[in-house]
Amino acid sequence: MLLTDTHISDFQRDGAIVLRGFFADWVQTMAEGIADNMADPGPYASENAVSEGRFFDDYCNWQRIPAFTRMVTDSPAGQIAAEVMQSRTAQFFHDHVLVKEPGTPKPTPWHQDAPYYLVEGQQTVSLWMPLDPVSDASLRFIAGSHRWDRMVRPVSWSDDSDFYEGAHDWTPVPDPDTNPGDMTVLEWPIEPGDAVLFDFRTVHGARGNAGGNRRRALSLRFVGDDARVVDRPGRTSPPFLGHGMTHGDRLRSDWFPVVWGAE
C-alpha cells in the first residue's frame, strides 16, 4: 500500500486530498512532456479565448508523447488510483496538460468534470500534479460536492455557454465566494513532486494567474470497478470519436488499458 488509511477515508468523505512528494521522482519526466506537448498540440489542444496572457490545455496525448506514456505505464499513479478509488484495478481514462502563463487572469470557472465524460461511476479519480511551486492555492474544491444528488451545469470555459444544448436536469454552477460559510472550500499550496486527487464529481476551479510565474500541471485520470459508460445529450470532452461502446458497457480496454490490478 503507497496510501494510508487517513488519505482514503479522507477522500471518500471530502471527494479530494492532497499527497506531499509522492511524485518528485517523475518532475522532470512530466516537465519534458509539457513541453513536447506545447511545442507539438493534438487535435483538441485550446487556448481558451484568454484576452491576457496565455491559457493553454491539451487532452489524449498520452500514446504520441513517450514521457506520459512513462506517466501512465511506469509511475505510481495506477497503484494510487487503485487504492484511492478502492478498486481492484485501475484503468486508465486521459491524460490533460494545463498551462496558465504569468499575467493570465482569466480563473478555471466551478465545474465538476463528470458531466463533461462519457463515463460515470462512483470509482474515479484525477491525479492533478503540479511542475511549478504555487504558494497561494489555485486549485480549489467544494468538499463533499461529490456526494451531491445532482451534477453540476457544465458549461463552455471561453463563454460559459452550455455545453450541451437542450434541457436538462443540472444543478446551477455554484459560486463559494459568494457565501463562504455555506460551503466548505479546500485548497492547499503546493509544490512539485505533490499531487492533488479528486473524483470526476468533485466541484472545482482555479484562480487566474496575475503573478510573474508560470503554473503547469499534468493530470492523468483513472476509473475503477464500477465505471460505465453513460449517455449525454452531446458531443463529450474527451469525444473519443468512434469508440463503439453503448452504454452500461465498460470502457473497452483497448482504448483505456488496465494499468494496475488485473480485469
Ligand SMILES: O=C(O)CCC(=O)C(=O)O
The other form holds:
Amino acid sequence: MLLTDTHISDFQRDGAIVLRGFFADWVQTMAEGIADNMADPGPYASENAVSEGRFFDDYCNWQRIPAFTRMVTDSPAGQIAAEVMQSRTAQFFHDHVLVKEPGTPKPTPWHQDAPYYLVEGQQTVSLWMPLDPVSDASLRFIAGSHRWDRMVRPVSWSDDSDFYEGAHDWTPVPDPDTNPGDMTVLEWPIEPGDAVLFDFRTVHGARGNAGGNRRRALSLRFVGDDARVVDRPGRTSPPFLGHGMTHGDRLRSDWFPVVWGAE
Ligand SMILES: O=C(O)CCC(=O)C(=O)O
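Structure of the form predicted in complex with the named molecule, please, following the form predicted on its own?
Below: every chain and molecule of the assembly, starting with the one above.
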C-alpha cells in the first residue's frame, strides 16, 4: 500500500485530500509533457477566452505525448487511484493539462467534473499535480460535496453559460465565498511533487493566478470497478467521439486502459 488508512478515510469523508511529495520523481516528466503539449496543442485545446494573462487547457493527449504515456503506465498514479477509490482496479479515463500563467485574474468556476463526463460512479478520482509552487491559485474544494443529492449546473468556462441546452434538474452553482452557509472549503499550498486527489463529484474551483509564478498542472483521471457509462443531455467533455458505448457499459478497455489490478 502507498496510502495510509487516514488518507483513504479523509478522501471518503471529504471528497478531496492532498498527498505530499508522492510525485517528486515525476515532476520533470510532467514538465516535459506539458511543454510538448503547449508546443503542439491537440484539437480540444482552449484559451478559455481570457482577456488578461493566459489560461491554457487541453486534454486527451496521453497517447501521442510520450511523457504523458509514461505518467499513465509507469508512475504510481494508477495504484494510488485504486487505493483511494477502494477499488480492485484503476482504469485510466483521461489526462488534462491546465496552465494559468502569472497575471491571469480569471478564476476557474466552481464546478463538479462528473456532469461533464460520460461516466459516473462512486469510485472515481482525479490527481491534480502542479509543477510550480502554488498558494492562492491552488485548487479549492467544498468538503463533502461528492455526497450531494443533485449535481451542480455545468457551465462553459469561457462565459459561464449553460454547458447543456434545455432545462435540467441541476442545483445552482454554489458560491462558498459570498454564501458560506455550512460549506467548508479545503485548500492547500502545493509544492511540485505534491498531488491533490478528488472525486469527480467534489465541487471545486480556483482563484486567478495573480502571483508571479506560472501554475502548470496535470490532472490524471481514473475510474474504479463500479463506474459505468451514462447518457448526458448533449455532447460531453471530453466528447470521445464515436466511442460506441451505451448507458450502463463499463468503459471500453481498448480506449481506457486498466492500469492497476486485473480486469
Ligand atoms: O486547474 C484548474 O484551474 C482547474 C482544474 C480542474 O478543474 C480539474 O482538474 O478538474
